[in-house]
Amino acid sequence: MNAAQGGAVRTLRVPGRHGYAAEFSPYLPGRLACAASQHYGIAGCGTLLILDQNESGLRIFRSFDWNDGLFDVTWSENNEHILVTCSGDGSLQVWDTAKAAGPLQVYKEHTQEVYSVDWSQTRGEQLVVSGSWDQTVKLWDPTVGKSLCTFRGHESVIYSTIWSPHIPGCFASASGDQTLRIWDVKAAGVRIVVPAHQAEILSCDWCKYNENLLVTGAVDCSLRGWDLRNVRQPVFELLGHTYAIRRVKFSPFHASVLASCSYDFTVRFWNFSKPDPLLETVEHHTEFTCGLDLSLQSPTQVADCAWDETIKIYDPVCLTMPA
């Protein structure tokens, strides 16, 4: 099934840049950030692209270069112009889209690649977490020049760090050590360790409607749902991808809908509450699909990016039909 059936696909090709992450602005409808790297992130520099939509497609509003690959990006939750990226050189960068030059700040503490960065979503907190291949998670206040805390416990590289949208000071991490971990900033330690897969876990996300529900996506091609009140067994398992799942996101609009992208080049949409949970498979990339986000403003709009040098915004059929 092709996404074009649900309306026009807006595509931007960025020659020589391989997409790693795409994130819609929480403030400006249609604005998208994409973290990309040269040479598949193995060597060369990185670029942060800020895109806007118009009738004819996507246009670059601003682009910023960094001297190493950029692997993830997160928008500030208290300033529509500010973003944070993370890089292969172990650093985080703070950017201001209102300024042509950048970055505003660089935080270099991790000793290996930083693969994940996320800005807290609960009120009263303006904190960032970063997850690194150095097996640590670091907590940052973007107004302070050094990390507030370092969380240790994972026994392999960390691929994903995501704040709870419900519980202040709580975040999840997913790792090559095959565990999902839930951390408490106030306790400065791990609360729950979930042996979620018998494979590396590349992504996790929190349900926007249930503070106890998370999903993990792994190299074993499966997505698993976890209820933190009882983590002995997953509450759902979604099968269909044929290669590693690179990123998974819960819908901001539907409690049981989520999307995943994979090294099998596809993006898949699921409703885990249905007997036949796979809603749609979108096959419009020709390389590893790494970045994925669902719009906070439009219930139907999705963005993704891949190693085929393209960024796409589209409305999959399954989101344009009544649930």
Given for the second form:
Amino acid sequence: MNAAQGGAVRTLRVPGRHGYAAEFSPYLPGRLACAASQHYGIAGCGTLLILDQNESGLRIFRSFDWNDGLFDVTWSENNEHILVTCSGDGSLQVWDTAKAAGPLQVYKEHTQEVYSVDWSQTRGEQLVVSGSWDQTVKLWDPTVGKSLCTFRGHESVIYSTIWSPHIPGCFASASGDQTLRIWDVKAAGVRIVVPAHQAEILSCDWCKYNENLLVTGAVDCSLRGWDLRNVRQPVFELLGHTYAIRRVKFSPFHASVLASCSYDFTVRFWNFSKPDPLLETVEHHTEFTCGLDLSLQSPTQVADCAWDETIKIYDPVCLTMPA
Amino acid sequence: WLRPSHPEVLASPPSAQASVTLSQLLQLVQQGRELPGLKRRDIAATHGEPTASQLPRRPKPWEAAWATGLADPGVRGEEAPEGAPTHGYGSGQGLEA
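Take the protein just shown as the form predicted on its own and give its structure as the form predicted together with the partner chain.
Every component of the complex follows; first up is the chain already shown.
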């Protein structure tokens, strides 16, 4: 399982499907969900792929089609069979991997593309947030057919919505309006507005070991770290990508390590606490790389997916070798 | 049902591997021509009951770390967490070891 010891990249090619998001199961080691779309998400159907990895590579455990492109996926945190996806037609879908047919439920309230969906990470809450090009965020109890709340304020499309791993009822959103916003479900409103970039912000994530720290990734090719106690200027800036940054995620295992994927086809690994923060650049895709996740079970394992019709699981050298 | 493409999309170089390259596809769309292999589905919710969960929730790596109060040898400096995992998730720790 160690790349430096010869562990191979496991690749699955899915002809005619362009990957948008990849997420490891929080329950089953080696199980991965991938939200994909036909024709780059511009036209046609979407497909949710459930993959298992074995010694020889990656195999498809289930494949579910939806009427329109699928742009994001999130696993349930209280049932290993359940996932939620979001779609270009404004709907959310609830899927059950133990059933061959699906979805179980479809919730359509957004009026435009839904680009992000996330299941709450704090204990005792089972809520989903969705972010849409209709400029709203909606809060859902997945067992209820109607949204619980709609959050307004963003002045452009929303690309990313992510729950805090530490603060119950708190989530972040990133938007084409160039702001990062922090929301409080109990107050039903925005807590902090951060003018984080002078460009569209496509992604954001929370540090897993510092409840005040977030990162944003933007069309200006930069990643910026934000301490919520003082958001006047970023606490770090990471430069290296050569096109827009599509997704960024903090490591589940290391406080200062994060990964980003980009329209420059690369996945980059960073340690913002180092003078030379770029740890590694992975160049194994031949198209926009949109989906990225770091395993919750293995500190070294990473999954990504791209518009070159491939999904890959691998162990980057920087996570397997002491620096 | 065609959605506006992101500005970066238009800068895409052609890919040798993809079935229809992005630039080819955008050309077809702009010309109003039929897209190859376009899948039109009419899928609806089954309204079935979710399969019952049989597995307990696994603690997240950061929750396990906080619970055990152990320090991660790979994390140092100002942003060091209150604790980080050192066991139970295999080898590969120690970015700065």
